[in-house]
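The chain that follows stands alone, in the form predicted on its own, written as structure tokens.
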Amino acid sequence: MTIPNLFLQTYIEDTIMNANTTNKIRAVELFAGVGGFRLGLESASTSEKEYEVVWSNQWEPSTKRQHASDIYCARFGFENHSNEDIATVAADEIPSHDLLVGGFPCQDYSVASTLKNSHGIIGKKGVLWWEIYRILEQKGEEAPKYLMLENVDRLLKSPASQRGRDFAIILSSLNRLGYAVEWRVINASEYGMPQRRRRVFIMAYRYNTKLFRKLQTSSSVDILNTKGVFAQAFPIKTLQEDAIQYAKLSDDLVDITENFNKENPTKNIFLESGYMVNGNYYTARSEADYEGLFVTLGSILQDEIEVADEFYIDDAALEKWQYHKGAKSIERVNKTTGHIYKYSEGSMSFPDSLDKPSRTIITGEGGVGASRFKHIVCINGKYRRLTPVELERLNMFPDNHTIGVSNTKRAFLMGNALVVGIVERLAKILLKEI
């Protein structure tokens, strides 16, 4: 799309802001899960409650019970909540909003083809990124001014055969819709939060915003070190100019799909920190610069008197847990070729350290069965799994936020959730900036 000049941008933004007499930042939450983004936005709000979620959508395919949506409604109410496949929701059914948030799945974002005689595109069916794109495109000039998105950090490297292609498609498609983009891979524990969870967060700003103009007119050193939203919310050790890589993206999404990084497909094109404006992107490796308090696994545990018997491991089962957590080398046979090979894995901490942030919560955290990846703590000589409340605390959710479904399902929902504190910090800086 054609980007207006700076004077016209200022006029457009001032007109829009003056028209929004409520002084609320109206948010839409897609792929809402149990409401992690909403909790972060609400925590970032002052007594004026600047962030207001005006519509939300949560749909879990291939299942009759919609547990996450049920919990979302139990906590926030049924009003303006959609429990439908987002692909079936027309853009004009979604109310006008200033901020779109969501944690969309990491999938294959490749483009099948461009639509003939138009600038439209056809992405893969069922890939939820293209639903975000569809909504933004169909909203036109009423598209939200800001986006806050989350994904697994491998998004920057996928697919393995053409590293960076999928993220390049996202950046280029947002550029054609008139957005500038910042991104950062954030490990929550490096900023004092209780879980070692690495995720990539994406902020995008439409052409008629001050944040777009800041990215357009400031140096890459200033944006990445001090001026960007991420730099303010999550400080990093100072980057020098020669550490920042620069390149221009193709605006042809089919060309990106077919050719991006083909010459050196194992090279990481997009690094932990970066931004894109007008199709030009700047990226660098970065290291957290945090001097505050660190929350440990031990500090979030419930009092043992509150822990039900089902979470404790008896002596008979303990040996199975020790086996799964220990180093091993197992002879296996390839079922297709008959080839015999050794499968090896190293040992894991057993029990988990109480003096450090926890490992990443996974969706399989629940259930009594022994597992290599579930957390085990030892309190007063007794080994046990983590409770649903403790898993909620590791994601900085309120206690019993997910109550109402089985303990196994509660653990699954927390494995799919995000660390609320990250959204809260980003939302506070966004509020300050706009």
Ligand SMILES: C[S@@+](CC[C@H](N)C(=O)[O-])C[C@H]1O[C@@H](n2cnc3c(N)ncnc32)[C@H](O)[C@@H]1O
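Positions refer to the first chain, counted from 1. Under this definition, the rigid core comprises the largest set of C-alpha atoms superposing within 1.5 Å between the forms. This is a predicted model, so every value here is computed, not measured. What changes on going to the form predicted together with the named molecule:
Superposition of the core reveals a Cα shift of less than 2 Å for D399 between these two forms.
Once the rigid core is overlaid between these two forms, R65 does not reach a Cα shift of 2 Å, moving by less than that. Core-aligned CA deviation for K49 between these two forms: 2 Å or greater.
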Second form
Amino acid sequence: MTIPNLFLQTYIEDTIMNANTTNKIRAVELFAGVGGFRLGLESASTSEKEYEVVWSNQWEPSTKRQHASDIYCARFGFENHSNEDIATVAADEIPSHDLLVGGFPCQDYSVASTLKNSHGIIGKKGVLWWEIYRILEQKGEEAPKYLMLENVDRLLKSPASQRGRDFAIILSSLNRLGYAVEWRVINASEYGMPQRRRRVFIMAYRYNTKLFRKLQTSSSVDILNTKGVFAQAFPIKTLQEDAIQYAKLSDDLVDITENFNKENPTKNIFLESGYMVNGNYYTARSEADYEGLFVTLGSILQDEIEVADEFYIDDAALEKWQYHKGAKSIERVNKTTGHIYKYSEGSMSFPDSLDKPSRTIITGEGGVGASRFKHIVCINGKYRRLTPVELERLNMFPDNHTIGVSNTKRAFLMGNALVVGIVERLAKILLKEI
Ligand SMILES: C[S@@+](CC[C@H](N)C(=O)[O-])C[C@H]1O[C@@H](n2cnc3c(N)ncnc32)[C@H](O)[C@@H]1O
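Now the other one: the form predicted together with the named molecule, given that the block above is the form predicted on its own.
Let us now look at the entire complex, which starts with that chain.
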């Protein structure tokens, strides 16, 4: 898109925003799950300025029952919630909003061809990034000024055969829509939150915002070290100028699909910290700079008196758990080729350490079956799994947020969710900046 005279435009937009005496930032939550973003936005709200979720969408394609949507409605009400495949929702069914948030799946974002006659990018069907793109594009001048998105950190490196291509497509397509973008890989535990969960968070600001202008007019050292939203919310050890890599992105998505990072495809292009404005991106390796307290797994556990019997592991089952957690080297047969190979894995800490933040919780955390990745704690000599409330606490959700479905489902919903404290901090800085 052609970006109009920026300073004039920003001045007009800011004036309109100030004249608009409402202190509400209207948010839309896509891929809402059980509402992790919404909880973070609500906690960041103050009496002067608040986030209001004006519409949300959550639809689980793999099951008939819509557990996440049911929980969402039970907590936040049915009003303005949609439980439909987002691909079937027309952009004009979504009310105007200032901020769009969501954790979309990591998929293949390659673009096969571009229709000559305009905006028609053809991404693969079922790839949900293109649903976000479609909504933003169809909203036109009404598109939200701000985006806050979350994904697995692999997004920056995928696909393995052409590292960075998918993220380059995301950046370039947001550039097309008039957004500047900041990103950061954040491990929640490194900033005093209870879970080691590494995710990439993405913030985008439209051309007519102060934040866009800031990214455009400040030096890369300043944005990454101090002035950017991430630098303010999640401080990093100071980066020197020569640590920052810079390059320009192609604005042709087919060109990116075919050629991005082809010369050295296993090299990582997009590092932990970075931003993009006007198609130029700046990125660097970064490390958390945090001196506060660390929250441990032991500190979020429920009192044993509150833990139901089903979570305890009896002596017979304990051996199975020990086997799964232990080091092993097994012969396996490749089902397609018949090739025999050795599969090896090292041992895991068993039980989980109580004096460190917890490992990442994943969707398979629930259920009684022994597994390598489920957490096991040992309290007063008794081994047990984590309860749904403890899993909620590891994501900084309120206790019993997911009550109403089976314990296995509750664990699944937490494995899919995010650490609310991260959204809260980003949202606080965003409030300060707008
Ligand atoms: C990574 S989870 C997001 C979880 C959320 N941030 C939370 O706090 O619970 C992605 C969500 O997108 C939903 N989803 C997947 N495909 C969808 C589609 N086509 N339309 C709408 N939602 C979809 C999934 O059911 C899942 O709940």
